[in-house]
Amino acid sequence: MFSRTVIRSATRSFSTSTVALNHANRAIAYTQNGDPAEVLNVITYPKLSPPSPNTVNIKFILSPINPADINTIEGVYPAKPSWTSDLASSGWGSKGKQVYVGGNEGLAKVVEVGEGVEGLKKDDWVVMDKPQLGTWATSRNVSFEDVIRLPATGLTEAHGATMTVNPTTAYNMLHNFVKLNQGDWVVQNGANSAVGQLVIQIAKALGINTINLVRPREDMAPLHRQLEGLGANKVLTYDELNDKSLRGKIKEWTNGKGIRLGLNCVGGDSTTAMAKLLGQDAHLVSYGAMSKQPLSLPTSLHIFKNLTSHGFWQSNWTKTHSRAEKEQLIGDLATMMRDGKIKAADHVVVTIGGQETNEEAIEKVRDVFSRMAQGKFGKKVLLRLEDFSG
């Protein structure tokens, strides 16, 4: 835990003793890039005014902490926060100082609708359409075009909160590069990652088979059971890629049909070996580089197998597709979640309570990020911020 003395020193300018009674809202924010466990603070700000035309006031229910959120705070991620404000009335810092509110993904409820808003009403659940809106907050006012209504009832809060990053990435990679039919095969590495597990589930729902590569460990049985329980057809380790008999086994599994789609979030030698398993006219889609090693592909794969290599970033997809396409995507995923075809991510909820002072809340938030950096959670962390009532 962080020293309370340190926290008090860092937050003296916006101690709760200076907060007016109408400052019911809270946000997790920062003014400079750096280690989240050092630069994040919790601030209070006034209750929202009635929404102006074409905007809605929303109240956040749950908001996840994703790896990209941490990279954004550190200043090493391509996406930059878009919600900035001097928040002078919060009492934090000097007038005109930029405040960046963390969070890219989240589930919110519409609490008030402005004039001219179409397709949204009070109590609708919504997810974010615009990247980097600042979702680690209690409430905020947004353009109605910056959120998308969840069309399917029966969703859990965790489903809604984690809707727009990992599930959309998995769904789009399975749909946007190769026209896959029932019975086709896909190979992926990082299969036990959040996206990898969603690829397995969505592929199963579509009748598509998956070969799933993971890092070797002493006891593989639990991971085999976990991924096969999600719908994985085959689970292999990267070491098994060196087995000369593997190609023959794959040919038996696929009945001689070539694998036309490979999904890569690792890079390095294991991805090179995985690419060699792909068939004629296949596509390799890279969406991460967890090994921090470059992607190296034999020229022969391009010449003789006509391999095509792509990169994929969901934020770019969001920027380049119509609202109707995004609503369709969210609708399809929400239906799959409602029907039990996609499980909610294994998660833990961290609540910033309304009775906690800013100093106590900051200490809790920074401790969460410190523990995440040490790998002590092992689950998706979802934030719930309560209105300040201390």
Second form
Number of protein chains: 2
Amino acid sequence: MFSRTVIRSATRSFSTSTVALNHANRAIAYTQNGDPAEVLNVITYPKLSPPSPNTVNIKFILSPINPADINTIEGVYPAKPSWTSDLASSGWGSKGKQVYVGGNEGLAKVVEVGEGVEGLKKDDWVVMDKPQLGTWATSRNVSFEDVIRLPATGLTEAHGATMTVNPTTAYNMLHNFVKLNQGDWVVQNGANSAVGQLVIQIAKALGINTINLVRPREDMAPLHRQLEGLGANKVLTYDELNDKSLRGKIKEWTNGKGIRLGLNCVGGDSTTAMAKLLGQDAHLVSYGAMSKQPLSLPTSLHIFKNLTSHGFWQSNWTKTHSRAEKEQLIGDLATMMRDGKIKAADHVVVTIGGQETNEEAIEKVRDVFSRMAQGKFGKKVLLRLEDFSG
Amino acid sequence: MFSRTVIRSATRSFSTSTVALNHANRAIAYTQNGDPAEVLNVITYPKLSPPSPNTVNIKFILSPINPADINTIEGVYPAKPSWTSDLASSGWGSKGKQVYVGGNEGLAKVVEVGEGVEGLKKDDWVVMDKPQLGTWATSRNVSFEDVIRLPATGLTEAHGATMTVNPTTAYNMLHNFVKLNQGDWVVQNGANSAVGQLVIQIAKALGINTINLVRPREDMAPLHRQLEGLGANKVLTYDELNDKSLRGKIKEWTNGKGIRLGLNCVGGDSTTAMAKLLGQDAHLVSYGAMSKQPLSLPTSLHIFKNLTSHGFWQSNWTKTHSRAEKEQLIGDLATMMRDGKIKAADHVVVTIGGQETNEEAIEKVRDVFSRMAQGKFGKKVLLRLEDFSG
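Now show the form predicted together with a further copy of the same chain, given that the preceding structure was the form predicted on its own.
The next block holds the full complex; its first chain is the one shown before.
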């Protein structure tokens, strides 16, 4: 605490060189909600003190920008980041504003371990357990219970950086609502979304068959190749849901066994049609609403076919499950990734170099978000923040 | 078997007097789906033989006409009655047609017990365990496992006759989806329906509070008095769901505790609005769709508020639960009825007298269904079929 107090006083009258010497860390942060391309800033903050008991200092390797991160910055997402008090010394928060660091997901390395920390040692790779921890940063001091050690070696950085949002969602939706056995069938829409592609791969690894619905497009062949390459058994367009012969085909594919799980990230009419393909006692799990239409279901599906309609939100799962359950989940996913059963998401890495000034970095970051808003990436953007050496 | 064969042969050339002597039983039956006022007939059949092992002969006391019975006769209900082979000797089924006896619910008395029957003795009151048993009849021979003994004395015939469809539905919806504690709140629509009124009474008996939604009408006072008399805590109209201050009021009523159970028999917009009143981790249970509109829910309720949307159908519950569970349920309800916590449904008894000819009886029955279709009863109709003595 001593060193931090000294530095905080120092920042009140810092010179450029003091900043350069002390402020080895950098974060992408904001003090008010709004368009990320307008409200995000890049800030520096001092080297971390040695970790206090039960905490660890971690250094981020790669942190993705997920769609929900943008909604969180806009203030339209139900998950609210907490005020990052440990950045009060950044010379920015100390002006009386609350500083929020962006980013919910990320891969980090343990650099120093405080007293009393269990199960973590220097150089371990960790992923975030606590939502909205603020992963768009270089180094952070966190409670050791806020991170989970990655048990498997042989993972790429991209695997590790994108593990706790999409793969966990896909895995949990396939496991938590109905007991599926090898050979069972699952139907999903938005099948070429990030989660959809993971559902295909995890289902394949579990011996479960998938019917995958996607938006119709002129040339379906490349998408067929891509999803079938991941393990998709069937790929259909939403238009094909109107095909009267579809039920018969599905009956043939499934050998007459009812489909007991549907996964929905779309909503609207095509989801109603998808729900009608489900068998007796099925579960429909919604994790998104890309069409921005509500989920409309004939009551008879609920009453006579005993359909149950759920939502799934990984943040809520994380809040309501034990550390042991989370370690088990991360362990299972890491093993599947190591064994080549789950490919890392298609991605592009954006690096904020150590030599870049905050102004240059701010411009780069805001440009990334502007381009994302225009849909100019089409791949997951992973941020790599280097220690500030400017 | 001998006597039955003899009689069947006899019916081929029966004289009026033979029929009068042998055909002590009567049933309301049909051989094809359609408008009950057109397809129903009243048929006679012989006195029952002594019950074979593991069966009982029962004599019906009172059997209601439920809305689902009408849909079953129309052929638009998912529950299909089985062909009633024991009426082949009625002289009607023997013409090669399959005879279905109407009626799913009813109160009967055990008149004779076959070998090996457990837990039933002469004069016990029983209700039906097996759906679509055909209760619009005088006496029937059934497996002893197709009926459940009414354990409590002090019930009225009307209580017993209307126990296995509506009270079981209300009871199960309050018990099977979320663990409610005394002082918790439940919201329901269609609150003045038969099931709605039972929900109010059973909730009251359990110490659970109810918010009850009904269609607006000019003079709300009588309905308020009626439902509050049954134990309703709050009665609101669907229009009041649009009142911006409603959330605040509900928060006050519930002391800020989220409502965790909603019961729906309506569907459409007002149900969407009702679902939005539910708290975190709530369950919406649909058992009807009086508006004939689908159930449309914002996906965000599922994802972020973890709302689960179920259906409930008592016939399905009956099929999927053990005899012990069913006896427990009937026992609990019978006790509540005996203790005055559940009033018998408002009803009118229609008697088919023993002296009436089949032709007179057919006319009376068809007239009842015509008047029901025109909404001329407004009360539950209970059928009492007297032994045929014509």
